[in-house]
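Listed next as structure tokens is one chain, alone, in the form predicted alone.
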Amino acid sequence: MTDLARLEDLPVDYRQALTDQNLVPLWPSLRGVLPPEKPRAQTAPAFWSYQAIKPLLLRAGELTPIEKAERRVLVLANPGHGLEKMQASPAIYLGMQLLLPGEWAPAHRHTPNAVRMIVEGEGAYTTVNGEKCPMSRGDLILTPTGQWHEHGHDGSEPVVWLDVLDLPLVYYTETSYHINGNRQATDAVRGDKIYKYGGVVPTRDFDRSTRSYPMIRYPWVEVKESLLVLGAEEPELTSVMVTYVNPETGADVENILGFYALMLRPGQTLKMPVRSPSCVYHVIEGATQVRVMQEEFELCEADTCCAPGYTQVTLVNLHTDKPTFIFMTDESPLHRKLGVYEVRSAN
């Protein structure tokens, strides 16, 4: 393949013409755009460490009231997109907050998906719509595009949870913004109770739900049981794992993202395939190495780390006596809906 032309071939007078008229030529950046084979990817595999991050986020505690924050984060950069992007990968946002006891994060509404995986605390809740939502280690809640959502806490020690947003994206569209509420009166039904068990879901004058979001807790415990037995009941199983869907439609819970949770058996080494999008492991039980291009990262519980897509990832469970459990999300409902969802060998 030859090598395209430079810009710097064209003359200076002809380069300044385009620019007058706001055009630009397409052949000196067509392998930058179209690079030849696989993506060129700007997010590199990254780690974070919740030891490091929780003494950081503590003290964002003594140094913001809630009042001045509204949402005490901190957000989990890729350095390879730059810090001040704020990403994690292409379309995925993580972020750690804080909720101290008593206090209250208003209620707001935005444009962008959300969902909150809760690592540590007791006492603390998410109101979605009026759907009050208590929050325990490991616990899934949604809080999808467009509905009213606040936290607040009864309880008497910090709680800590992972946000989760498609706000790159949503941002990037130029579409992302957020209107302010009151604070919600709390009487909705709980999704997590009508919807608890599998292969049921409620019907009404023989009719069934046309909600778009049915369901919007998750409970660890639930979903930690259903690894258990899937893990017992088939044995052969390598890859043991669950996806967190609608249990109306059985689609994905939101459009952009997709969530899952992922048991190692003890001492397994675990091969992921070789997708398209990037993806974000986070520990909630036990400890992994995640080895991913040249990096490896060894990830205890509430660590975190993102791979970038098109690569290979190698999961390890570090304890040979117990099993690891790992929450993960990517852009695969993103991809499909473009059609550039791939699934290719690995090297």
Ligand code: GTQ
Contents of the next structure:
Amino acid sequence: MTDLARLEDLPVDYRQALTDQNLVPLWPSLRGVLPPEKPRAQTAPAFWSYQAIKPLLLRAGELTPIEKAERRVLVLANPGHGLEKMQASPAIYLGMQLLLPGEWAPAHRHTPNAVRMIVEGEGAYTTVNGEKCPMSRGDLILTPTGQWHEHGHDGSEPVVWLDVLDLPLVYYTETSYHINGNRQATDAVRGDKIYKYGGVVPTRDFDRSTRSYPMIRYPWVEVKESLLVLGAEEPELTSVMVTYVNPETGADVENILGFYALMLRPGQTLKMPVRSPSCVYHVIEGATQVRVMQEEFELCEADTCCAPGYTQVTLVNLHTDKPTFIFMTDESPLHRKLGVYEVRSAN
Ligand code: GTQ
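Here we have the form predicted alone; I need the corresponding form predicted in complex with the ligand.
Once more the chain from above appears, this time first in line as the rest of the complex follows.
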């Protein structure tokens, strides 16, 4: 491929004349913005150990009262983007949030979509538009764009969860903002109760619900059971995986990020397809090795890692006698909507 002319090849007075008019020559930057064959990712493979995060998060609990933090979160920032950008990938933000017994994180709503994956502790809850969702290990709780949410804690031990937001993308599009609200009543119907069975949905007054977010809480006991049944019923299936969907439409639960649970069979090595979206892996139960580019991460329970798009990722269950369960987040819904979603054959 021909090398294109550099900025330095242009006379200084010409460059200055362009700058004065807010003009930029494309050709010195053309290969940068349109690199050959595959994108140049800022997203680096990155790993965060829960064992390392937990004491720092508990210390934040001592250093900063909830009233002074509103949300007491340590952000899992990808060094490839620069830590100050507070992003794991182009569209994914990750944070570990701590709520201590008796604490209250007040109601607000915002444009970015969020979900929480509960990591540790019992007795806390998130109220989303009046729906009081108990938090137990492995549960997924949605707070989609514009929905009121607040967190409370009636238990006796610290509670920690992983926040996943599409904040980097929403911020980039200059559409990110929040509104504070009052404490919500907790009288709304529990979606996880009325949508408990995959094959039937409520039909009130002969009509199906048209709510955008009919189900807010996805209990881990039920997701785990569905993975175990799928794995047992289809013994030849290599990727035992489920997608968190809107039970009314079958579509991804949120507009920008996709959420999945994966079960690695005992001793299984799973080569993931090479696809355009970045992906985050978080271990709910078990332990896995994650190979991506030159890195080999070993994830045990509550550990998290991230891989850029267009790369080969291989997962190895480190247990040979039991399955490992992984929560995954990716940017597929976004890529599909933008028309840039791609799957490439593994190299
Ligand atoms: O719990 O509402 O990690 O608003 C970042 C922003 C959590 C939350 C985050 C938020 C929240």
